[in-house]
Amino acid sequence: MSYTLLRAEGFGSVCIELALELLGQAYERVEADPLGSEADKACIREINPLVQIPTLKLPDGRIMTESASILIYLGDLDGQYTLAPRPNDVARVEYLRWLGFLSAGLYSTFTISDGPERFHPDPATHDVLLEQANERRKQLWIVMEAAFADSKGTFLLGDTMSLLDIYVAMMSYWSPRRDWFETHCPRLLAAVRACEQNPIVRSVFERNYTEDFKPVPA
């Protein structure tokens, strides 16, 4: 048995497609856009109700969704712990706090851009939703970028590539998109960039970011 996945091009479950090609885990993805047909909508509803991506389907039959949620169970599935921290490596604590930062707050920005409408039905209201969903990610990345601007290693934890730097790798392709990501937040970059070398990461960023993915010199 294996995982399936519910996912879009270029929406979270970039991430968990990632986490999974990483980990070598046997999945099957399902094409399913939250934003896209009725029935794509309806595929998704049939077992996440709030019509959101990704959507893990266990071997088993459970249902897991929440993105920095299913990263954390990934990460630690294997016991080896090769894309995390270990439980008493002091390093897990920033993995755990920068992974819920970065769901609950820049991710979570992305419910507004979505879908406005949600938030306020009149839509004279909605360019200036959008504008200050945009805004608010521009100040939590300079938050993230303020942390990390001190930090040694390759990537965001030290020497070892994680699941954070995957999770960052995956965002920083989307609003306020990459050219901004790049000006203002270099270390977070550096990272990023070391990401880009692994041929599993370069792969699936390639299939998801068809027009803005930029391939790093290897």
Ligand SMILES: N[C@@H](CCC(=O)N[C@@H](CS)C(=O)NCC(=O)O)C(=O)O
The other form holds:
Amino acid sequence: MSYTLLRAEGFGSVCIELALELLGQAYERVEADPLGSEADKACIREINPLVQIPTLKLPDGRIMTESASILIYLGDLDGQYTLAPRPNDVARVEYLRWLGFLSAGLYSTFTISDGPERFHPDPATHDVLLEQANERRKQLWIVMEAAFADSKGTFLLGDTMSLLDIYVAMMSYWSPRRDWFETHCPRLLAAVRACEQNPIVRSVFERNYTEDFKPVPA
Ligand SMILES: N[C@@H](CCC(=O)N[C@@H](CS)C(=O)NCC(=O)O)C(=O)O
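Alongside the form predicted alone that was just displayed, please also present the structure of the form predicted together with the named molecule.
What follows is the whole complex; the chain from before opens it.
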């Protein structure tokens, strides 16, 4: 048995595809768009009542949801800690802090964008809600950029790529979109560009961000 990942092009499943491939884990990709057809939604609902992706079925049949939790789980599962700082590594604090920040802060704003009616029943309010969610994302990126502005190393936690870099790289393509990210988050962008030199990252981004992925030559 291998992993089964419910995924859709460009969605939050991208970081789990990356983690599994970078760690050399076999997995099956099942197309399931949470904003798509009723059949897709039913397929997700069967194992995740929130009808969100990423949703991952582990080889033993257990289900995991929540992107940051899945990343932490997979990063620790690899006994070599190739993509995560070890529990006693000083970088572990930053790793956990910013994975949580992105998940609870930034990613949660997409729960508004993907269904503003869940937050206000009047459709007249939805444009404002979408706009505010986007503004909030910008504020959060600026906070994270400032926190890493003076950090040294090719990646965010030093000279080794971690799943934190992968999470940032995935979200750098989302609203407020890559052009905004490139202008306002130069330190984060440098780490993302370094990730994008990795052939596995390139191939996963090529199939997920077909329009937007324009890798910078090494
Ligand atoms: N907290 C979840 C959020 C997942 C999430 O919002 N995924 C989006 C796709 S990128 C989704 O499924 N949206 C559909 C919806 O919220 O109804 C996580 O971190 O994995």
